[in-house]
Structures are given as structure tokens and as C-alpha cells.
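Have a look below at one chain only, the form predicted on its own, in C-alpha cells format.
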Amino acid sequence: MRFTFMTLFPSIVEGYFSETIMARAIASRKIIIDYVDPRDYTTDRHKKVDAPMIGGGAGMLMSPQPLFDALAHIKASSPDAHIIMATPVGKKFEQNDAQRLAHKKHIVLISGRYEGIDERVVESEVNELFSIGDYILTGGELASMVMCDAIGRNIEGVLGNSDSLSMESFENTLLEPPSFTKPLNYKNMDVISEYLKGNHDKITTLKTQLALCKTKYFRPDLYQKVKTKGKL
């Protein structure tokens, strides 16, 4: 899987992918990360990539020309590239999106800056718009990194143990049940005793019940989805 970050600030992104699981995935060629800077494609002699908004409004907007030309360059060698942009107007990015997108061969993540990008780029070039939450960031790089990480860890071979995916939060709509490690007692707090008895059927049943309780308490919206699907 190849991820291309279209960003004015590649250094913001580079550091994250130099460590831990993602770094190992890159080293083993499970994931390829590259960068495209729209400034390299601007025809403005001062290398400007922004302009005032037509019709008024505070702040500047990323101009269409550098973005169109940069995307054309990418598509020339990767015509099936799937182009994604993070924006507050997009649909909420969820685990099922990460799983679905993990089957793509090439994803381009556009990171907006200033007050966003010219709408003509969005309408003609972007395949999907996503929001990672109802708040505003100073740029799209963080949101692009969040989506890349969520997608990347669903690619076969990226995680050392693929079974860990099946027990995570949002699988089967539930939050992950409580987990523990040694010592068995710490500061007078014990591990759930049933976890220690070795009966895996009972442990699985208990974990499902605890996941339901956790979901009902922390995410009643997800709990309602489970009820609607008739899984209770």
C-alpha cells in the first residue's frame, strides 16, 4: 500500500512514521510513504500557493492551480490513486472506513491549510471527504496522519499478531473489554478472577458482557446500534 501525503509541511508527517509499528511496516515494504508539496507545482514566481477568498471572508485559501497540477502529476503514474481529504464537512471517519480503505493500492491524503482549499479541487478531484471529529485544526496533516495510521494497521502483515485486530474497540460495534497484565494485585486492585481460571469459553462470554457494559456506559450511541442489530 502506498500513501502519498500532499502537504506544504512534509516534516510534520515524517517524524511520526520514523518510529514503532509504522516504521517497521515501511522497512518491510508493507507500506510506502511519500510526499508531494504543492509549492513545487505553483506557477507563481513568489511560490505562493494561497490567495484571498472571492466574495470576502477572513483568511486565505489554497489556490487551485498548484493542487490540480500536483494531482495530475500523481495520476500520470498512478491513475487509480484514491484521493482523500480531511475536512469538517466530511463524513465521520470510522473503523469500517479504515478496513475498507486498507484494500486500496494507493491513497493520496490532501492536507489543507489556511482556511482550506478551493472548492473546485474538491468537486473534481477528491474521491472521499472525512472528518475525524467536530473540531477545527490548524492544518490537515494531523487528520491525514490519523487516517493513515488507522488504515495502515489494517493492512495484512503490518501488525505482528493479526488476531489483535479482532478484539479491538469498534469491532462488532463494541468497545474493547477491560484488559490486565501482571502483577495480579497492584495497590489492592485485583485482576478479574475469571480471567485466571483458564476456561476460555467462560472468559470469552465474560469479555463480551464487559464489552457491552463498557459500551453502554461510555458510548451509548454505539450500544444503541448493537440493540438495533438485535445482538443483545
Contents of the next structure:
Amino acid sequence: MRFTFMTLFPSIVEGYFSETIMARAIASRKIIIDYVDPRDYTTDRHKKVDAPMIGGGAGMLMSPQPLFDALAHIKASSPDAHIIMATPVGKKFEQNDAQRLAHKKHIVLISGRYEGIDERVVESEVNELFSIGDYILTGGELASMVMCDAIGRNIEGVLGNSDSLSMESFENTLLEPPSFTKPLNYKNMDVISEYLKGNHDKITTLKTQLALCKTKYFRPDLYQKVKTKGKL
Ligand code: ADE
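Now the other one: the form predicted together with adenine (ADE), given that the block above is the form predicted on its own.
Everything in the complex follows now, all chains and molecules, and the chain you saw is the first one.
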């Protein structure tokens, strides 16, 4: 699967994807990441990509021309590319979006800067708008990276072991139960003794109960969701 980051600051994004699981997925061609800088498409002789808002308002907006031309360039060779824009006004990005979008062939992630982008780009070019939470970032790059990471790890073969996907929090809408590793006692704290007894049915039952408790306590909203779905 291919991701294209459309950003004025590709170097912000590059570092993240040059390490660990994502770097491995890129090396094995499960994921292809490329970058398009709208500044390379501006027809302004001073290479400007922004302009003041029409009708007043503080700050600058990203101009339509560089974005339209950059998108046209991408679409010339990838007409079905799915265009996503990171913006605080978008729908909240959730795990089910990450799973659904992992089946696309090519996603373009537009990262806005300044006060955002000209609405005509959004209206005529963007397929989906997503927010990663109710706070304002200084630009869309972090949000685009979050989405790319969450989508990418749902692509077949990106995580080493497919079990690591199915057991996870949100996948079954419960939070994960407590987990431990060695040593068995650390700073006078033990691991849950039932985990050590080797009865896997009992361990699974206990883990499910602990997951329920944890979800009810930390995320009552999720707990209610599972309950109304009739999964409890
Ligand atoms: N750009 C600025 N803030 C954002 C947010 N919360 N989510 C997505 N894109 C953004």
C-alpha cells in the first residue's frame, strides 16, 4: 500500500518512518511512503504557497493553486488515490477507520499549515476529513503521521505476528488486561499468581474479567458500547 504525504515539511515526517516496524514494512515493500511538497508546484515567482484570508480573519491560508496542481500530478498516475485531510473539523479518527482504510491501494494525506487550506480544495478534491482529537495542533503533519501509523499496522504482514492485532484493545472494544514480563517479583511487587499456574482456560477467563474491569473503570464509554452491542 502506498501513502503520499502532501506537506510543506516532509522532513518532519521522514524521521518517524525511518525506524522500527514502519521502516521494516517499507524495506519489505509492504508500505511505500512518498512525499509531495506543494511548494514544488507553485506558479508564484517567489515560491509562495499561502495568502491572506479573503473577508478578513487573522493569519494566512494555503493557496489553492499549488495544492490543486500537486493533486492533479498525483492523480495523473494514480486516479483512484484516496485523498484524506487532517483537520480539527474532521470526524474523529478511530480504529474502525484505520482497519477500513488499510484496504486502500493509495492514500494521500494532506497536512495543512497556517490557518488551514482554501475551502475549494476541500470541496472538490478531498474524500475524507479526519481529526485526531479535540485540540489544535500547529499543523496537520502529526495527525497525518498518526493516521498513517494506525492504518499501516493493519496492513497484512506489517506486524510480525497477526495475533498481535486480534488480541488488541479496541479491536474487540475492551481494553487489554494487565500484562507482565520477567522478573516475577520486582521492587517487592508480584505478577498475578494465576498467570503462573499454567491453566490456560483459567488464565483466559481471568484476563477477560480483568479487561472488563479495566474498561469499566478507565473507559466507561467503551464499556457501555460493548454492553449495548450485546457482547457482555
Ligand atoms: N490539524 C490541527 N489540529 C488537528 C487535529 N486535532 N486533528 C487533525 N488535524 C489537525
